[in-house]
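Presented as structure tokens, the chain that follows is alone, the form predicted on its own.
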Amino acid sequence: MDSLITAAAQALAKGNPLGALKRIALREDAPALALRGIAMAQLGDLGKAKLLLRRAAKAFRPHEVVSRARCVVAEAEIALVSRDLTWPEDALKDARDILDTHNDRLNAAHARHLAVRRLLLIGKLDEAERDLRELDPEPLPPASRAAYELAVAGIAMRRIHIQAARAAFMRAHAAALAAGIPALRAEVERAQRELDAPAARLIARSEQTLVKLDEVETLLASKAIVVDACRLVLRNSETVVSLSRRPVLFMLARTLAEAWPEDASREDLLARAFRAKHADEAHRARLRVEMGRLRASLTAVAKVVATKRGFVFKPPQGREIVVMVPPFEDENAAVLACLADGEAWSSSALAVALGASERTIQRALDGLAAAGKVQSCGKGRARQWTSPPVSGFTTSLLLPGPLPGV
């Protein structure tokens, strides 16, 4: 490797893309193309960066498999930043195996970090944890150590293990400082601030309060019965009952919980669960049937008792009932939660992240665009969507993936 390539690589490792380009901007050989691609990625020109890396991968000779694998890893990182979640996972895995085989532990670890971050985005926490366990963080240099700790913190936040998340963020911050890369330090600090932002609203005895993630963690560990509108489940410290596939039953439970300790009238229950404007005998008969189903579903959590006016929750002695709802409620809150990271998403990437069809996502985006909540850029397959971040809120509870015990 010549001295200019070495100097450019060192500049990139320190987060100085302009310093790297100053040395190799006019060169067309494979190593220079690869470094120029990474430099352009650091400068934010992801389209040009991807083209340069592909040219570099083709320019390396057949036996230079490690260099080709590094180009694949860099291209995968660009795909992740671009929220192109349809990028082939197998290519990244093959590249990681090549790097492992040739003892390039640092880039192999980076490839594993990218895979973990993709799994986090699409809510596959178990798989993300399994991949992360295969990585020993001790020998990693500061920049890679920061990326590792960010992944640990991300998983802990999604599992509502907030003390573990805070500890991981502190380690990530220390590693970012040691790396001396301003962009990395800014990324850690931005992610860390989500811990102190409101994550949900609690409704208890007709009063509403905003709560942070650590308060959610405390609530979930308490004896309270939580009607969780973020995941459509009812839970206490021992039991979780999912009603995610039974939205009518969940809405009946939520209406009862919001009225507790008073009863909810039949009119309110019919209006919220069935959108019935005028209750007739058919509606009342259906309500009795659905209430029977709700009683059967919630036997391990609370009783549902009929009153003259309607129905009321009867929790076990000494237990409170609270309702936990997103900080902002919208029919397409999950789409907005993904877009709140400030990146531009394609509809296909949103479909992968949320486990929905592209048609469903497109309908949601069209509705949000008509309401002025999202905006698009580009046309056809290159069309991407963004939304202004929801200032002061974290969207962790709106993103895909299970909460503890689900």
The other form holds:
Amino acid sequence: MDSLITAAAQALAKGNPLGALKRIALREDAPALALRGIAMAQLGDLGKAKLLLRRAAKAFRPHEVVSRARCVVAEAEIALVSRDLTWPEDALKDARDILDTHNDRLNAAHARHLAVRRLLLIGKLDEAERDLRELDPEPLPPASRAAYELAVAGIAMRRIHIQAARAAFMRAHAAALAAGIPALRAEVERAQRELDAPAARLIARSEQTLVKLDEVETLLASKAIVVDACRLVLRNSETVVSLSRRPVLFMLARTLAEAWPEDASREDLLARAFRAKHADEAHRARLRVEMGRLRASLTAVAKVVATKRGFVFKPPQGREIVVMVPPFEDENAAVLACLADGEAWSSSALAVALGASERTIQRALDGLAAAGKVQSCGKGRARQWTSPPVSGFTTSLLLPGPLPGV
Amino acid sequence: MKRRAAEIIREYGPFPDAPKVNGVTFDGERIWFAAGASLRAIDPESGKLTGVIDVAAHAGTAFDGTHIYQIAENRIHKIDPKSGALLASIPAPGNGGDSGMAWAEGSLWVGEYRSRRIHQINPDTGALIRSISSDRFVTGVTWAEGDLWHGTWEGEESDLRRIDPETGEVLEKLDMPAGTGVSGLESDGSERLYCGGGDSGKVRVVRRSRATP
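Switching forms now, from the form predicted on its own to the form predicted together with the partner chain, please provide the structure.
What follows is the entire complex, opening with the chain shown before.
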């Protein structure tokens, strides 16, 4: 490498993109284009950054494979940050292999780390965890170490292993301090604050309380039966019954649980599950059928018994029933939960992350936009969506992914 | 042209707080290397670090018998190795695209990396005397017993080559093992060539074939 490239790279590694640009802003050779691209990315101009990296990758000679691979990794990072989740994973994997075979362990580790973050974003926690195990954090310099620990914390938080998350955040914080990059430190602190923000509302014996993630962890480990409106499941410490594909049954269970230990009236049940205003004979018949189905699916968790007025939950001796609902309720809470990271998402990225069709996502976004809960910028394929941060709440329980504790 | 595999006879480093080696020189007793934010000295016998000068050191390093010359950004600084004091500064001929540097016969010889050239300049003024072209990216440059050598590093391949200082013709080539980059070059005045190892953080010693009489 030459002198100014080395100086600029050194500035970039210290989180000083302006210092890097000052040295190479007017240079058009391949290494300078690559560094300019990374500097623009650090400054938040992702569009320009992507173009510069593309030009750099072309300007490197075909046999400069490591330099080209580094450009691919940088471009993948920009794709990730701009929530372009349709970005080809294979290209990143190929680049990683090239860096591995040429002993560029640091950039190979960075490529792995990007893949983990992508998996985390789309809720593939098992795969993210498996890939993370392939990474040895020891040789990583502080900035990469902080990013690694953030991923570990992210997975632990999503799995509601709060102590493990807390420990990883502490390590991330120490690494960010050692790196001396203020933006990184702020990112760690912002993520860390999620641990102390309300994550859910609990409704138990008609009392409502806001709880943090560690209280959720304690609750999930207790003997209580939790009717979880974040994931549409019923669970006790041993069993999980998912009703995510049967929203009517879930709403019946939730209504029963909110009334517990009292019974819930037929009128209430009909109104909430079927949005029925009057309880006519047809509705009553349908309620009996759905109650039969609910009873059948909940045999392992609790009994449902008919009363004069309606129905009541009969949990096994000594088990409480608690309803857990998101801190804010919205039909499209999962979309809002993704947007809560403050980044601009495309509808295709939301579709990948939430495992839904783009059409469904588009409908949800239109609804949220009409209610003033999300904004868009750009047109056509470049259109992206943001939401004002839901201040003071964590949305971990609403993000896509497997059920925690299962 | 003679060609053979480079014979690496020793490796130093990597050293703590010096992740890269950007340039190498030898003052007769110690090997100095440019480590980004500092110049560091190694005892060639023990391989131990024996000195540090806090000065920006982004590319080539050279020694004229008294002073160290060090490329930082797009300048060449003249440094007193005893006190670490900055004595003078001239513009680098490649305007920051510079890589390796050597001192010989009253001139500085500076490699310009991607433009594949070696410039001979006046060490007091920086004035260009002449340029020699190579056909590979130029990294380290050194003179060894009257012969001009330079390192190359292009497309993950490196070699050390002796060239005709008049025509640039390659007279001899030592191929470095795959994955071993050369980021700086210096002769110890005898059998050894010291090679900076770039991102590996290592300084390697390669045996030089003696010039045939």
